[in-house]
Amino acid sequence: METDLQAIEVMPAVVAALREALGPRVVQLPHEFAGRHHADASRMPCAEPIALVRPGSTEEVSVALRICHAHRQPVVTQGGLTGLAGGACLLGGEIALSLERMRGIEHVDAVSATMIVLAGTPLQMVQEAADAAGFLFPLDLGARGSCSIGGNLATNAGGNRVIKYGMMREQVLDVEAVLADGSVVGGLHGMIKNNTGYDLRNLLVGSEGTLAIITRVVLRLRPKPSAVSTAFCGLPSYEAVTTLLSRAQAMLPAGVSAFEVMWPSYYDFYTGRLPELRAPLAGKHAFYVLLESLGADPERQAESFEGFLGAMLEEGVVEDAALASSESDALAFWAVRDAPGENARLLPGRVSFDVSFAIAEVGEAARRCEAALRARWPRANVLVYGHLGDGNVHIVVQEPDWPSTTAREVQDVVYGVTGEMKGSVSAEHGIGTKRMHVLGLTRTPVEIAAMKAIRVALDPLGILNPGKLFS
């Protein structure tokens, strides 16, 4: 008791102004939380908040950021804390307001096919909530289980199904989000056209949480498919790569639904260190493919895809294929591809890049990082690989021993070779604060001017998430 009382007597005034107007069990003090983790996984410096908000309702949440607004105190939302670019993390001396108590499926409209939920709600509820209901919700990560919807959407994350059906934005038909003064914005409008002025839903969808808090959101459904098709392909040129993508996409009934590249070094070497991973195919190749394509008539399905593959065997275009022929075996397929989740452990100390090009120069911008990074650094893991239907290829580069100064030399060559190729330094994975120095490689003065003038429009205090984005 008394530790509490010495805590309530040092307490700031706006933390003692939250924990008056929303009790103790939303607003708690260090002590409280001591021993919690508020780091995201990013690897970025994260300090401790000075107060930890964990409101219940869209109420709550204007009520903080009222009194937040008044002491001008910054304010840092965090979600699932899985975000990549240090997005989550906190500076020092800001209040962590987590949305983890806000989740839930609230209403399911089958006619129209779409989902309110909460912005805390996990990616994974969010799927099986759509599969009960006999929809299909079309975003997938490997975070999936602790990620949640309102970082998928503060981030605009990707994925793996991207070239089917679109980054987050596409996956959302309104948000409601609170501003840094407390007001409340959106009408969780459930149409997919609402030409009435400016979009805030996209406006908000991307914004880092650096605009506004989002709470609740309208999510769109898709039609669940009945047929999945999968296979493992062999390729020897980048060349090839490409021709299959256009090929499947023009010939394949049902398209493409997911086209993950891995390029020799990324195969070779999780293959090589993960015995639980059965290698797909037999052969060494230049490129190998991730193929699959989501449909609605098996039988047909089934046969055009056979087909397909069966023709571009005959072509040359693709050297071996493996057909996936039950679910364990896509499955399979599809651990090899997500085996990066195991970085952490095979790869310590390593430097990840998440950029994206025009689909025809992604080989090019591939090989000329990986020459560069191998020129300097000859004993280093260069991985690649990548979501090749969008553009975005992700790099990792590791050599054991390096010191952590080196990281700064490494994002100098692989962004370097991003902005001479006008490409992007952040494909899905947003900013946040690890991607501030190189954000004018990829926008321009005017655009990230334009930008600063939005979130002072919003937030003239700048009192949400400061230090991200841009200074």
Second form
Protein chains: 2
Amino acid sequence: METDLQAIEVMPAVVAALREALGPRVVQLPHEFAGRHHADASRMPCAEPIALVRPGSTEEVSVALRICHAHRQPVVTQGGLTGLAGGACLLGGEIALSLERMRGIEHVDAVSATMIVLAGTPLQMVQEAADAAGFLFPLDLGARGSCSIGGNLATNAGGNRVIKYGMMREQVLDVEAVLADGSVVGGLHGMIKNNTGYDLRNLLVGSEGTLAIITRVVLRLRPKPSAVSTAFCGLPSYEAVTTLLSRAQAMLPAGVSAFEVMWPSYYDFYTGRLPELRAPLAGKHAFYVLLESLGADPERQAESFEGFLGAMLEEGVVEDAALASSESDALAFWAVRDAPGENARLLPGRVSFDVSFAIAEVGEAARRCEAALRARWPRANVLVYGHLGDGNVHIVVQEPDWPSTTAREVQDVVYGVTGEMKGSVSAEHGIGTKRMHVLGLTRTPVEIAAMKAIRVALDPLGILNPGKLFS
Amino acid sequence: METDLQAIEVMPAVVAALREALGPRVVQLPHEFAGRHHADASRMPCAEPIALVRPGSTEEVSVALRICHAHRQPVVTQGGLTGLAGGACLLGGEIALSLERMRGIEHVDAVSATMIVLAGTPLQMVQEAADAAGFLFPLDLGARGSCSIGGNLATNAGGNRVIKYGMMREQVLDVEAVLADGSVVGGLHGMIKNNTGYDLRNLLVGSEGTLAIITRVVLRLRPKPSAVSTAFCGLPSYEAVTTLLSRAQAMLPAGVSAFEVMWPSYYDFYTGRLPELRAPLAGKHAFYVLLESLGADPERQAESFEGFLGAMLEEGVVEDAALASSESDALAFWAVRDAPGENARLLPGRVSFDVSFAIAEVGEAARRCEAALRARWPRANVLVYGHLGDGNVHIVVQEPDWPSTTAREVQDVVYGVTGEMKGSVSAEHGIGTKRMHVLGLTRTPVEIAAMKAIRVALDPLGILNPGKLFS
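Having gone through the form predicted on its own, I am curious about the other one (the form predicted in complex with a further copy of the same chain); can you provide its structure?
Full complex below, order starting with the chain above.
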């Protein structure tokens, strides 16, 4: 009892006000959450919050922000802490507002193919609820078990099947969110088309916790595919890669659901280091592509997918191809593409990039980056791979025993090429704190000024995730 | 010479400054554009502009806005003047800025499947350029020959194939635009994924000329479909309609590219009044659906489409169906759906609506509207039809010799139901001036306040399309 009173006596006024309004179950003090992990997966530095607020409802989020607003108290919203840009990390002096208690599926409308969920719901729970209702929720990424829908929205998450289904912003029909002053926007509308003023939904999606706290959303569900065709192809040139992409998009009846490209450095590295990987192809090629088509007609689709691959082999677009004849084949192909999941073990101290370009430019951009990196660091691992159908390429650079200053030099090389070739310094991971210094390579000063004006308009006191995105 | 001097003497200072900076070819005075039509297709009132500015480049748009900004001069941006909400109409005292001289395709990138076009380019010119390059530009609407890409973006245009390809916002990768003070945003990036700060592109799309003037855009092209399957179906109930929709989405290999629903009042009215229409079905049904699937595999698709229809007939979801066996059959089916093109002649003085709901709610919403309208005006024509796959329904209400006050009463009925059932008062046409009085039925006061704050942030002097969207 005495300890508690002591704690309350030294409490900042804003924490005392929050605790009084929301109670000790919602508002925890540092000694109550001791040992809790606060950082996201970005490896960026992270401070301790002055209090942890875990609201159970939109109303409680609103009360919390109203109080923080009155005290000009900075707030960092946290979801599953799987972000890769430091957007959820604490810089010091903030309150952490976690949506972990706001999880659950509130409503499934099987006729409209929509679902209302709380923002703290893990992605995998949404995928499973969609599946149980006979639908597909198509967004998918490695962190599915921990990442939350609210975090997926705040960062506009991507993943493997963006080429067919779009990014997170394409999966959401409406958002309910609490603005900095505690007021609530969003009516949880379930209609697909709604041209009534500015697109607040798309403004909040991808805003990385700086404009509002998303509390509930209406998600769009898709028909569950009944046919999967998967192939692993070896190709002679980047030109052949883009030809295969456009032919597949034009000729496959169900379209393309994944088009994952791996450069030889990537393929050789992982198939050499990970003995459990079954190399899908016997020979060596200039490029490797995992091609997938998700459709609705198992019998006819298998026939036309095989016919398509035959035509591409005959034409020389593809040099060699392995067609998955079972689910385990397909899983073996995906294992090659998912090998970077082992990076923490295989490539300590690596520097990673998530850049994008017009599809026609990706080959040249990657060539320039690789050449510059190898010229400067001849013994480094330089692994290139990505979602080519979206123009999105990941580059991983590593050498054991690099001094700590090398990361910045490696960034200068890759971001330099990205800026020169009009690419994006973040295709799908966001800016957070990790990429703030390179935002200006993709966005002009006028654009950043416009973003700042919008931020000030919606959060005049600057309490939502200050120090993130831009300062 | 003397006339010119006189005209210049009475010219407002802002017009004189514009004329001096941009010349008489770009800046025209009222006596020089006498007889020109300024109103859009909304039938809303429209004043004369104090000057007409027709820039030929982004730079000239920027100069024009810099001058207007310095003089606090209101500006209305105009495209093809085919809008249906009055967004391009003049309220009095504005300068009209027309993008008619900024037309043309600047660049086609066949590898990235993108195209850079000037905002004043007519939609049809874009469709034709895409076709010539071996692609499809999927947005399509009746005004294709006159409407401009910039206007399509400003209103986030929809149309018939939204269910497969999305609305205008899904067709654009980046926009270049001039802000109220003349500064230019947008780098004409050609990448699909770009998570670098706020989504300015989606904020400008649908903002109806109130936030910026879009000058150039990077459009996304799609593979040209090689197979078209079309059927006209009669169904027994709204439940059967939504069942057909979800089955078609799950079972048709190429998915659904159009799902146009016509209520019996619609079908009977047009097939009765337009002798050139060939009624696709012999009998009467509770609902009619035009179903289309665009795909890539002509042979196998025809087979599976026919198999699907057979299964739906057997199950009783569909009572009767006509399958198009030729392009002329398909055109005859579409003619029934396109019959409202004759409304100006057939239904003078009509009141039209463009509302949307969650798909599961459309049947009940339409039933309530029809019942209320028929109870109040038993002799009125009440025609209901729409893009049901998007939850979007159009309602046309008309009775000859109605007093002019009736329109507002009819609106009260339909918008009343829309508000009650959490629908949108504008699914695809926008707000403009025509629907400003009902914006509050779909958007909350907090949302409208947030929109106003954003508008003030980007256009502090309020010179861009004042009096539109909200005041």
